[in-house]
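As a starting point, one isolated chain is supplied in structure tokens, in the form predicted on its own.
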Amino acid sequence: MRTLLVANAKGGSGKTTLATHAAGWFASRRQRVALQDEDTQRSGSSWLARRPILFPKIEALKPGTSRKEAREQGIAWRIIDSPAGLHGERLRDLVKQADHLLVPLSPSAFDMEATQAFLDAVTEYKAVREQKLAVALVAMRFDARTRSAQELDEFLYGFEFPLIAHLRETQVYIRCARDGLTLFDLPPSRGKQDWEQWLPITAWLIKQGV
């Protein structure tokens, strides 16, 4: 089993809609999936309780599952979406049990600035430093056309993680969260302008041993 974490301390950064999304790309894998929710609003269990039945199952796991306990289910991928504020020892306990850790964040001042504490604090870890945990960042709600989308630009290529995708801002996820689904349940006509900016990231999964 493997365990995708998707964190950072700044809460409205996306965590649970890069969260979804990759519970739901997986699921389109056949692969058997499960969304562990940890932040106290639950926004994901609602988004997953809104599911509809007959497409790709993304099983749940109860907040504070351990690794142990759910490769006992079987489950082959666990993504956890983690809460605002995220540090001190309940950041370093679910570091321990990632494989690999995204990093959302959109562009402002308030995110980077509180990315920067937390991407200073994750440099620390012993995984890290030794790259046993995989780690990179993601730019949400991208608009190249912006100022302050050059600005974050600029802010995450100073980073020793990579930057592997610009998602833009769109009402698709908007969409999505409402109904239960992803980009990779939709037909292409909705679809397929997401779908490529999400191919660095499944891409970066692929290269870390999907």
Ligand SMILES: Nc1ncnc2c1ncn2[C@@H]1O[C@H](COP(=O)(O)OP(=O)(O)OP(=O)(O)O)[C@@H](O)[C@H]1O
The other form holds:
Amino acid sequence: MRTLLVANAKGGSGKTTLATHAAGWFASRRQRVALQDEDTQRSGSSWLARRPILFPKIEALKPGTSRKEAREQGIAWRIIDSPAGLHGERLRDLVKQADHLLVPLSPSAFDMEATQAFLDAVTEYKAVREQKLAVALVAMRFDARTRSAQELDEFLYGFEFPLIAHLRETQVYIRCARDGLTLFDLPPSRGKQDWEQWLPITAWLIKQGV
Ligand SMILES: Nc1ncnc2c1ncn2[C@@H]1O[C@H](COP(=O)(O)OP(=O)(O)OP(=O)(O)O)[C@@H](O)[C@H]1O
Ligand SMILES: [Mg+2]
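Taking the form predicted on its own as the starting point, write out the structure of the form predicted in complex with the named molecule.
Entire complex below, previous chain first.
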């Protein structure tokens, strides 16, 4: 079993969107996948409760479920959605449980500053220093034509963690959030353009999972 933690202390950076979609992608590949919602706001769990029964199954794990418990349930991929403001012991505990960490960030000065502080904290952890935990960034709500997109590139230049994907800003994510769906549940006519943007993320997850 592999555990993907989706985290960034910055609120609204796109954690739940990334976590639910990662879960949806594994489900669409018929893998046993579970979402563990560690956020008391419960956005991830209420999204899962809205998920129509006929779509590929995503299981739910209670907050606090350990790696061992998840493994015993036969889960292949555990996706942990985490709360805004995550730091200190709680962050350390969740990082300890994870094999992969994806950090979403939006191209705004506020997000970049907060993300920098978050990554500085993460870099201190032994698992990260010893490269037992794979860490990557994903740009959310990205519009390549904007000045802030350029600033994001400058911010990330020389950074030690790779930026592996840019996801565009689109109402499709907002509608999926409302309906308990992901892009991977949509027909090609509605999903294809965005599926392509996910390819580097899913490739990264699989590669790190070997
Ligand atoms: N690529 C995108 N295009 C359009 N809207 C997006 C995109 N990514 C995220 N959003 C929207 O931005 C909002 C914040 O995203 P999300 O809830 O995933 O962030 P979060 O980090 O989980 O927030 P919180 O810190 O409150 O848990 C949501 O309304 C979501 O639907
Ligand atoms: Mg969230």
